[in-house]
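Read the single chain below, which is given as C-alpha cells and is the form predicted alone.
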Amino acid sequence: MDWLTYLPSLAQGALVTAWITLASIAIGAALAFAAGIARVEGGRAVSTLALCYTEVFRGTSLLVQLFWLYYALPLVGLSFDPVTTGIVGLSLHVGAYGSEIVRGALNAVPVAQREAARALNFGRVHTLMRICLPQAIVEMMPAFGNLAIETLKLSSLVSLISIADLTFRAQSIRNITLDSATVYTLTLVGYFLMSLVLMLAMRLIERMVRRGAAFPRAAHA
C-alpha cells in the first residue's frame, strides 16, 4: 500500500495542473475571439498583426516557447513567476490554435446573411454580434472542447519550467522512490480523471450553447 503515500504530494500537483489548465484556457479563449475577429473583420493592419500572431505561436513549439519566456525574457528585463509564466506560455499558444477555430466558424456563415444584413443597415458590430457570432459559436464548440483537452495534456510541458504541477510532482516522487510503474500509473489516471471532468464540462457548456442558440429560431419560427 506504499502507494497511498504518493497520493498526497500528486493531489497537490493535480491542482496546480487543474489552475493552469482552467486560467489558460480562459485567457486563450479571449485572444482566440480577439485574434479571430480580427482576422475576418479588421482592417488590413488589424488582421496582418492577428496573422502574424497566429502564424508565430502556431510555427513554434510550445515547449520553446515556455523556455524562452522563462528564460530569455527575462533578459530584457521583463520575468514572471513560474506560474505565471505557463499560464501566458499556454495561453498564447491556445489562443493561436483556437484564433483559426474561430475564422473558420465565421468564414461558415453564410454570406447571403451577411448581405441581408447590410440591406437591412445592420452595422459591422451589429452583424457580428446578433447574426454571425451566435451561428458561429454553435460550430466552434466541438473543436473547442478538444482544444481544451489537448491543454490539460500540454500543460505538463510547465513541469519543466520548475513548477510543481502533476507531472513534476510524479517524477519528484519517482526519483526518490525509483517506483516508476507505480508513480507513472498514478500520473496516468490522474491525467484521465481530470481530462474525463473536463471533456463532460464542455459538452455541458456545449449543449447549453445549442439550446440558447436554439431558442431565439423557435421564437421566430
Partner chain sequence: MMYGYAWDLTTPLTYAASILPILLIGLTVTLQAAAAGFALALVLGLVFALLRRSRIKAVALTTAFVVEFLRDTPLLVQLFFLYYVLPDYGITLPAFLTGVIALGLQYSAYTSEVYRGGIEAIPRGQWEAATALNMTRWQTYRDIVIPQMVPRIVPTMGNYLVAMLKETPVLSVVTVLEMLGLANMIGERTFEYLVPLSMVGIIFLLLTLICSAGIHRLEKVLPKAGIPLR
Given for the second form:
Amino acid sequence: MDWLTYLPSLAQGALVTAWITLASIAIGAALAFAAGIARVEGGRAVSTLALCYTEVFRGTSLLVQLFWLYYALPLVGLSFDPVTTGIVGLSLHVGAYGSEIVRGALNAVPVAQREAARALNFGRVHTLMRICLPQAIVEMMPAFGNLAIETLKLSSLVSLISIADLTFRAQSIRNITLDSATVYTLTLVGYFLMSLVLMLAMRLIERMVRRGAAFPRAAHA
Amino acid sequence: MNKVLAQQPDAASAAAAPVIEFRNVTKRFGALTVLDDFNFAVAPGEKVTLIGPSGSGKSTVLRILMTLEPFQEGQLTLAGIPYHEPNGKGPFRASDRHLHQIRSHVGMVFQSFNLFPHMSVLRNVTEAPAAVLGLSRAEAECRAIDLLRMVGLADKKDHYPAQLSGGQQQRVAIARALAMRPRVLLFDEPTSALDPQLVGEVLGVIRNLASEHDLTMLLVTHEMRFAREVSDRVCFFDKGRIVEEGEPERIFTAPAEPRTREFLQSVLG
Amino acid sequence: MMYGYAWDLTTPLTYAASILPILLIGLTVTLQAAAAGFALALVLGLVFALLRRSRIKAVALTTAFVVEFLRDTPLLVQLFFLYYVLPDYGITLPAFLTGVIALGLQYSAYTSEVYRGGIEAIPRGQWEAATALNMTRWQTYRDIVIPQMVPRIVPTMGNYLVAMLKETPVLSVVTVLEMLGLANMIGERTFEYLVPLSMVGIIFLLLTLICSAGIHRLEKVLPKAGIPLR
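I would like to compare: after the form predicted alone, may I see the structure of the form predicted together with the partner chain?
Full complex below, order starting with the chain above.
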C-alpha cells in the first residue's frame, strides 16, 4: 500500500495549510471589519483610503500579489520569511473581499434604525456597536463562510513561494515517486475534507453569532 | 367564429358518456385531506361552476385535472383516458407520453394569468401551437389573430404582457388556452387577481365563450352572479366534498343544505 | 522569445516601457485562457445544473457531490491533477488546453449554482402555464425558462468571469506563458522583479476596473423580463 506511506508527509503539509488558512482568516477578518466600517462610517479621507485598499487587492490577482511580496519587496529592502509573506498576502486578500461583505451588510441595515438611534441621541460609536453591527453581523455570516472556504483553496498558492503546505508536499512526493494519480487524489480529498470541517465550523460560529445577537431571525426580516 | 374553436371529431360521443369523471378520488397534502372520496362527472359541453369557501379544495380539482397535482386514491378519466396507466409502474406516476396525451384535451386559465413576460402577446398565443402541435408559424398566427380578435385584443398583438392591464392579460391568457383547441377548459378564479373595474371585461369574454361554443367548461369563481348566468350546473363545495349541486336558479334561490345557505348568505350579503 | 531582446534598465520607467510589449503578448494569452475557460464553465455549469434537477435521484445526488467536490478543492491542485495524471492515461494535452479545462471545471461549479438560483427564481406559474399548454420539459426550458433566466444571471456570471481572469496567472505554473509567467521570466533574466510584477498588477487592476464598469453598463441595458421573443 504505497499511498499509506504518503500520508505522514501529506498530513504535515495539511497542518501547515490549516495554520496558514486560519491565521489568514483571523487577520483578514479584522482587516475586513476595519476597512468595511471605514468605508461606511469613515470620513472622506479614511473611506477613500479603504476604497483604494479594497480595489487594489480585489483588482489584482492573488498570485501576483504573493509573488510581488515574495520577489519584489526584498529588492526594496523589506524581507519576511515565506510563511509570514504567505499569511500577509492571504490576509490582505481576505480583508479586501471581506470588507465588501461588511460594507454590504452595514448598508443593508434599514435607515430607520440609524434614525431611531439618532432620535435617542446615541453617539456614533454606540450606534455602530450596539445598533448596526449586531444586526449586520448575522447577515454577514453566510458570505464569510464562503470566503473562508475560498481562503483555504487559495492557500494552496503559497506552495509556489516555497511554503511546505499540503500542495507543496504533494508536488514533492510526486516528483520523487511519479505516482501522480494517487498523490493528487489524496491531496484533493484532503482539501475536500478540510473544507467540510471548515464549513461545519463556520456553521457553528454562525449559530453562536445568531444566538449572541439574541433576537429571533424573523424580528429583523 | 365556430371554425376558430372547431372541436376534434368526437369518436362515438354518446351524449351520456361524461368527459370528466372522478371516481372515489382522494387527494392529500401530507396529513391534510383535500379531496375526500370525491365523485364528480361532467358531460360534454356542460358548463359547471364550483363555488364554496376558500380552502375547500375547488382549485385542487382543476389542478388535478390539469396534471399539476397528483392524487393518492381513486380513478379519474378525461375523454375516456384514465389518468394512471393501467400497466404503468405506480398507479399515479404516468409516463410523460401519457400525461402529454391527457393534456392535449385540457386547457387552463390561471388566477394570476401566468403569461410569458418575455414574449409578445402574439407570441404568447402562437408559441404552444407551433412548438407542441407542430403548426407552421403562419398557421399559428392566423389562429392566434382570430382568437385575439375574439377577446378584443387583436390591436395589442405586438405589446408585451407588462404593457397590458390585468384584464387584458387575462383575456390574452384565455386566447392562449383556446389556441390549443382543448375539449375542456378550466378557469381557476380567473378574476380574483383583478381590480374590480377590470372584472367585467374578462367575465364578458367567458360569457360569450359559454353561450356560443360547445366547449366543456369548469369554473372556480367567487363571482356569484356570473356563476348563476353562465353555468348549466353549480356545485357547492365544502371540506373536499360536493355538498349540494343543481341548476343555478335552484341553488341560488332555494338551497336545500344549511351549509349552502350559510355560505350564500355570507357572500351575497 | 526573449533572447536578444534589449531591456533598457536605465530607469524604472524606461525598463517598464521596454517590457510592456512582452507583457501585452502575455495579456492576449491571459484573455484567451479566460475566454475559453469561461465558455467551458458556462456550458458545463448548465449541464450540471440540469443534471442536478434530474428526476433520477442517483443522477441528481452524484452531480451534487461532483459540484461540491469541484467547488471545495483548489484550482491549483486540480490543475496539477490534470497536468500530471492525464498523460499517465495516454491523454497528452497542450499546457494551455489543460489550463483551460482546469479553469472551466473549477468555475463550472460556481456557474451551476448561478444557473440553479436563476432557474429557481422563475415563478411556479410559468412552469404551470407551460404544462397547461402541453409543452415538454425540454420546450419549457428552451422557450420559457432560459430566456427569462439569462438576463437575471448575466451580472453574476460577469463577476465570475472577472474572478476567473484574476486566477489565470495560476496557469503559469504549468508553463503557460501568460502575463505572470512572462514577468517572472523577465525577472529571472534581469534580477529586477519589482517593475515587471508591479506592471502585471497594474494591468490586472485596469482590466478588472474596465470589466466591472462593463458589467454595470450591461446590467442597465438588459431587459428585466427576459430576452424578448416576438
